[in-house]
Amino acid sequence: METIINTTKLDVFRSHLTPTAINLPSAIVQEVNAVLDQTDFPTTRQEAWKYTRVGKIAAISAQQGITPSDDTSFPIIDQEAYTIHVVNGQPIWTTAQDKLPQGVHIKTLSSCNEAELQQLFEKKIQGIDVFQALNIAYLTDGLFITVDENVSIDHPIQLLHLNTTDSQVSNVSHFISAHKGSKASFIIGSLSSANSNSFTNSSLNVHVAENATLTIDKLQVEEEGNLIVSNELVTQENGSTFTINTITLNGSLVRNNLTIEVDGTNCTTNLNGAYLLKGNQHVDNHTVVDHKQPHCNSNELYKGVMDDQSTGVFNGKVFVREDAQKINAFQSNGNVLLSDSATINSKPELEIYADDVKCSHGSTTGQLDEEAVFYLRARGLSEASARQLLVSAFISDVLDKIENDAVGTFIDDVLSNRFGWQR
């Protein structure tokens, strides 16, 4: 009898990739390959991907590891930050390693031994999806960053991702560990300059230890036609504070999966996001805040502005476990549609198993207030200026939460160049 072999889109995509050269433990490699052998790219029939099609990713004739030319100059967001560029999946030390502040240790995954990699990846493989499995099986490289106990860093650590060629696929993983009582901030940027069909599949694992404070400003400003899937897993211990600001201003297809496990008491968690879209851009934010311990606060604010035929997706979920009493959890998603062809799909969710909590969620979608536009025009503004002013006021609730002035200036420059807006 003739054997029929069904070739999936994922099989074709994988045929262009080179298995990771990182010395990962064999059991981990076998497990992720088993996941990939038994699945395909997600479809809209799956609830988590209901509003996001990944056909553009599946259609890439992928290539990996293209070395950039020596004379390439790479963009920098914060000139004072300790900077590492990750170019076509390979870390390039823009700030020399011996210039890092005392108490900060950074090494590439390719330089880690097998025992270190086992410790880093053993939790990462639990319940992974197809993109997380691809990230590990075809891992290009990544960074392992630790901040020692009670160390406060004077300037941010800046990780800037760039793909410089078409059809470039970069599978990158980073691990950040902020030890007890430490304080650090990070800038993580996706700034690919390739014209089209570049795909960054990134993974970030963050551990915020007892009484540590960690802030991440995450900026996604890819050129048109480039694609991003980003998976982040954050774990918090007692008394820790974690803040992430996710700002998406460009990129053809962007999917952000952010999961925060609040596994300590007296923690504070802040999630802020802004997405400003035009053309056919598609941005999908999926967030989970899992409160496992009592006496914690979480605040989530995401705002979007959609123009032309762009599409936004927001799915935020807050869990409050049975023993997690005295939780204050607030979630809000607001959206403005600037054209009749723009779309937003918003789904905030609460799943509460404790009874002594204060939790709320909400979602609003609308267009600009025409009376407000008329009021501003009556005072001498053009219609375009009036609309831009109202949009800026709407989105500033999120952007004003960014404390790094260099990051704020970078965002303002992008808003001016891409949208013609002044904030």
Second form
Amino acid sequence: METIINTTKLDVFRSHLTPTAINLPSAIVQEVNAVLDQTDFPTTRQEAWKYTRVGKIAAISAQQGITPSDDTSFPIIDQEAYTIHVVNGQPIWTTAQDKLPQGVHIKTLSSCNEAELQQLFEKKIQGIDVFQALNIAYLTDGLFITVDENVSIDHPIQLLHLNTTDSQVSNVSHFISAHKGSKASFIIGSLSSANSNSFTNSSLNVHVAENATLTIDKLQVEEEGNLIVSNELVTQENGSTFTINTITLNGSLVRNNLTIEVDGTNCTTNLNGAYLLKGNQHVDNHTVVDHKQPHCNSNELYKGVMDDQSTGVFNGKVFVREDAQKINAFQSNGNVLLSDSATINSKPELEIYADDVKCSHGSTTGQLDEEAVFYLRARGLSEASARQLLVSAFISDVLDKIENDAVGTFIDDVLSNRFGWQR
Amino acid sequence: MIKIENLHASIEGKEILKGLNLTVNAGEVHAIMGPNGAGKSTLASVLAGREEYEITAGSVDFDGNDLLEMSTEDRAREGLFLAFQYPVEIPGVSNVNFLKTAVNEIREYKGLEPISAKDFMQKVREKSALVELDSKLASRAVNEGFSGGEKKRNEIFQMAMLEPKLAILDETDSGLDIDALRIVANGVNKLKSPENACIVITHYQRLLDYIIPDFVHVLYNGRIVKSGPKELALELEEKGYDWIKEEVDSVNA
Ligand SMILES: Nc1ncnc2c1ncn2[C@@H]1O[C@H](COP(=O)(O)OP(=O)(O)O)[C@@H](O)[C@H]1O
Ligand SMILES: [Mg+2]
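If the structure you just shared is the form predicted on its own, then what does the corresponding form predicted together with the partner chain look like?
Zooming out: every chain and molecule, the one shown earlier first.
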């Protein structure tokens, strides 16, 4: 008897990767490898990947292990923030570890012992998909961050990811645990400077404990040609507030899977997103807000502007479980197409199993109002400034949610350099 | 200032302007009247550079420049202003912010430094007072939720801010009550000078009680078919347009 072994694209992709050197429990590693052995990359026949092809990722022959020299200086978004660069998947302490604020603890996964890793990862492996399994099996490194009870951090913690080499594949996994009553904000940036085909497969687990407040400004501004898949799982407990602003302004293929489990009462959840795309960019935001407990508010606002041949995908699910009465859940996705060849696929979904709730969702797609463009030009504005003004007016209600001025300035810089916006 | 000769313009294959001639000199106010559908707004749109119209013949000289060759924004920067018959609502774009961009792009075009924030705000206060536009409206989103009268006043406010050489007011008076009419007319009169000129498109002679024209023209069927002194407006008010239509149609027959 001869066994026929079909070599999948995933097998080929894996053959270029180095198995993780992190001290993960072997049972976990075995389990994720078993998942990978049995599947392949997702195709557009799968509902969750209907509009997003991952061929560009599958085609990468990964380069790994290139460590940049110590004296290289990497871009910074907020000069005042506590900064860790994650370069080619390896954490670099730009702010010295002993300069971290009181009550904040950050350690790399490579410095965690097996028991700690067991705790962090055991829950992650249930029902994982290919990218999450790859992330663990080939984990480069990541950070485990805790903010102690009732601690408020004066400045944000910024985690800035960049791949510096073409075809670099980085599997990064971070954990943030915000303890009771703590207050912290994070900047999570993807700023790859490689020319093409670098791929960051990232995973983030966030736990927001009772009455804690956590804000994340997530900026995806990679050199065109780089790829990102990002999985975020957030859990909220009673009285907590979680806000995430996801701003995507560059990168060839970006897929964000953001899942928020609101497993406490009296929680507030804010998800804002803006994507401004041009060229052949493809950006896909899949979000899930899962209301499991009563008396909570969630607000979701995503807005996108697509130019040239770019494609946007928005899929937002809101679940309100049977016991989750008195929920206010709002979701809205607005899109503007600037060219005939640009595309948006938008699908907002509500699934409500409770009866005393206030929910609304909506999706709009349109073009710039040409009458308004003419009106502004008739007042002396160039066509470019007229269009910029209208796009900026459209997207501003998302960008205005960002409270950190340094992040705002950084976004303005990108808009001016990449999109030629005047200030 | 502006010399329009034998202007022909069509939209979607339909000829609307059919050989229009008009000359306006600095210091003059011209009124254009005419029945609905005569082509008054078309003329205003073509002069402002609306691209949907096809110019099939004729020329427009604007202070020595070939107007028809210029982009809409360059026409504005050279001092042409159109007060829209139907001003557009632009949610999210603040009136004063966009005007500041406009003022500065016009200044840049003329090789001038940007206006200081202080001078600009001073000007906003002064000009909004001129047209009695609530300063709250001045800083709100362009025309969003404005009443009809507020929109028209906002047009005149913008005109006052931009200080054009040639202003074209397209039925700025329609939908205005008598007080608003006086305010708008007052705004226009205050801006009058020997260096600039104004074309007032109107349906009613009542605006011309406040803005005294040097000439009145009747636009009918894509042409200026009759011109005269300000008294012509009174005659039109009294007799309507039928006698002019008959005159024109019998000549053409
Ligand atoms: N987009 C268009 N397509 C076809 N015909 C148009 C269009 N816009 C205006 N017209 C026609 O042009 C003629 C002149 O219109 P307009 O200039 O608005 O007249 P007025 O301002 O004198 O009332 C009318 O017959 C009108 O129906
Ligand atoms: Mg008209």
